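First, one chain by itself: the form predicted alone, in structure tokens.
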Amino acid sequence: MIHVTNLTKRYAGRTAVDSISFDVGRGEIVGFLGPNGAGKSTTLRMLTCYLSATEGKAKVAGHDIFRDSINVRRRVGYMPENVPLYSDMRVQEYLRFRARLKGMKYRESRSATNEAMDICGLADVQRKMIATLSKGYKQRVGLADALVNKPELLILDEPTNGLDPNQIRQVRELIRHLGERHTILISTHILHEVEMTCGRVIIIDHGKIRASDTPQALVRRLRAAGKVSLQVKGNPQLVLEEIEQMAGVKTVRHVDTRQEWALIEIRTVANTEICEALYELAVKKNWVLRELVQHRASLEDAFVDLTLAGKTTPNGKGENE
């Protein structure tokens, strides 16, 4: 569905993507992930033919995005960030104007029409004004824009932006929904959606590829050092330089110190399994233990690895040391 190769887009002063390559295959919900400013939405919108870009070659549905855009964007539906509605239209009037818009005859923009508000939950508001609404019905009437000229391909660039958790969960469930007849690529900053709801994700970061995998594949071959948080009560020195010495431990620090309990943090190293030990060795030193939590890896975990891999903090020392 589409074929991206050493696609580029340079502005005065800065590459924003840097000849990236990548293929989203017909029916996948894809996941299309980076830090803020590392060249997702320029790539959504080169994809959509908003942005032309500086080099390379993409291509959606077998169409070329610089040779053909017309017939681009007849099979893409975009989502933006910020859905850009006329609120002085009412929801139905809204969707089928946008429908003749996009080519669409009389009869099948209405019809067209009903079905997206159907499926995006809307029937109920059709009538009223788009400046009424809340911000999850105008996501919904976004999406069903998107959605009115039955595209083969969905591009939703963060569609549950500014939504409560109720709200994130209902769009989570329509994405699925249309993941059934639809080839969708998606960018948000809620990876525990994107592990609900992709089946690959895209991380990009600089205007880089730095990953293309499954969210599992993903967090099976983490780099980052495994974590374990230990709550025991006595003083917190002597725990620290104990678990120090122990094989397969990498960093240990006290992260609460206000309580009476200590809460230890403990980084071990990759695939190392210590909570026995750690068990056994309260137990050998009498120390009163109250929690013992292995923390399994997650996307968010992979997301963080890879983003700020070789980066510096305040200290000076590179993230991941």
Second form
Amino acid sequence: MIHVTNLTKRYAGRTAVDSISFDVGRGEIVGFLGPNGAGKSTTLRMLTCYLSATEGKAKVAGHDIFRDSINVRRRVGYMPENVPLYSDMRVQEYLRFRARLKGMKYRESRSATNEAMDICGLADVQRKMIATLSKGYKQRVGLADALVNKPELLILDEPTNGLDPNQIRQVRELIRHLGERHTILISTHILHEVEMTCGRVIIIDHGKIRASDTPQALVRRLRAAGKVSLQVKGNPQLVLEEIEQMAGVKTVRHVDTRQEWALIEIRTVANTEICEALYELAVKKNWVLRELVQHRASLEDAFVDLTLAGKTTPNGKGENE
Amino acid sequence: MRAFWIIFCKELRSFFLSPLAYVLMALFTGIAGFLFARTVESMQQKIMPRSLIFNLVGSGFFWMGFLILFPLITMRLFAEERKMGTLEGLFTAPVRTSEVVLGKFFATVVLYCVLILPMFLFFPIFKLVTGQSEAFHNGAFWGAFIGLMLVGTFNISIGVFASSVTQNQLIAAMLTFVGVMMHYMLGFLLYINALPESQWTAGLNYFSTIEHISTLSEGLIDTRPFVYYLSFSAVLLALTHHVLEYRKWKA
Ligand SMILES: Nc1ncnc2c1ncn2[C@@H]1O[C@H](COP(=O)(O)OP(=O)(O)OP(=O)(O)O)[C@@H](O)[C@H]1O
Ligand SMILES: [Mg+2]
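The form predicted in complex with its partner chain is what I want next, because the block you gave corresponds to the form predicted alone; please supply it.
Below is the entire complex, every chain and molecule, led by the chain shown above.
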């Protein structure tokens, strides 16, 4: 559905997207994840032919984005970041206009508009001025706009940005529902959302792709590395020395001391279980133990690890291999 | 062509659903009416060689009111869409840039026609009411109408272009006003005595709105103004198209 090779975008003096390549297959829901300024919106704008790439090629829905941009745009439903809408139009009027603009016949556009409004729960506000809608409803209008001409592919740039938790849940449900019929590429910061809705995640940072995998696999890769924290009463220096000598420990550090409790964080090499050994060590050394936790890695950890790699710890990236 | 009509209709709709169109119509009709009355009055006082229409559309006051229309009707066309971000939705829909430019341009031309229509109704009404058939002849009427249409089309294309280069409506309006004014003033260079008679003055003649309008409102239809205004409008629209396409590469 999307086939990108070495796509690059340079703005005056800075490279926003740096030679990225990826594929999205038919029927997939792919999350496009990255910190602010990573180049997500820029990439999506190139795929929807709003911006031209500096270098590289991309095919969307079987058509080249340079040579055949009208055909690409006919097949893609795009919801831009911040959902720009004509605020002086009414919801129904706007959606009909958009449906017509996307090439639907007059009658077709009417039924398609009604359908899109039903899907997005806009029936109650169809006669309201867009300017008077709440943010959540504007977002829904944007979504209805994207899917009104029943495109094969939906490209959504931060569809849940700025919504309250209830609405986020509703939109997420909606996206999952849409995923049954459309291929979807969504960009987001909200990791939870990706974990719940997307079959695959592409993590991008500084214009480069850091990882592309299922959320579960990304988490597994990280969990394999593992993190354990414990709180122990005693001289932290001594404790650190002892733990460092244990098998399977990669790094250990003293995070904090709360009253006399030292908070210690341990990163282990892949696929090792050290909690038992730690407990035995504590018993042997007569340390008083208050907490011993094997952390479950989340997608958030994967995200932080992949996008902060090289910033905080020089060998940060090696940790999850 | 499909997208052209859809954009054309949408623009017209938003013009006539906003108060601006009506305010401008009232304002312009008021100014033109006032000047019309003044012209009739002064023609009563002394004998004038030219027709009523010639005296009205040739007056500087008329042009002040007239030229101010263009920045006001064109400033929002692209600048507002750029500012609001709706340009992104527009150009990610399957439409050609040329359809967008032409759709907006022709919608504005139609709005312009509607704005100046009341003024052109003054003349037949005047004839009807006073029975003064010698106030002007039909040639002058149609000539002036065609002249103002040509100048209007040209000025609108200046405005369309100015609106496409910025996202600030105020700047677009000012650029348009300066452009429109400068073009109008160009004709007055002819009347500076210091300028010796040469091929330069002959060339200026070709650009002079005032000359064109004078000729046309005497009922003499010359093809040169047609070529001049329409070809320059086309050039400005092509430039607008380029500006909008260039946006893809720059930002
Ligand atoms: N029009 C522009 N001109 C110059 N630089 C730009 C322009 N638009 C974006 N950039 C730069 O390109 C980089 C990528 O921006 P982009 O908007 O793609 O980030 P993003 O991943 O969408 O971020 P966010 O999560 O904040 O939306 C940023 O460093 C940004 O400053
Ligand atoms: Mg973005």
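What you are looking at is a predicted structure, and each value in this text was computed from that prediction instead of being measured. Positions refer to the first chain, counted from 1. Just so we're on the same page, rigid core means the largest C-alpha set that superposes within 1.5 Å between forms.
Novice: My question is whether Lys285 is one of the residues whose C-alpha shifts by 2 Å or more between these two forms, given a fit on the rigid core.
Specialist: Shift at Lys285: 2 Å or more after core fit.
Novice: Core-aligned, is the CA shift for Gly179 between these two forms 2 angstroms or more?
Specialist: No, because once the rigid core is superposed, the C-alpha of Gly179 moves less than 2 Å between these two forms.
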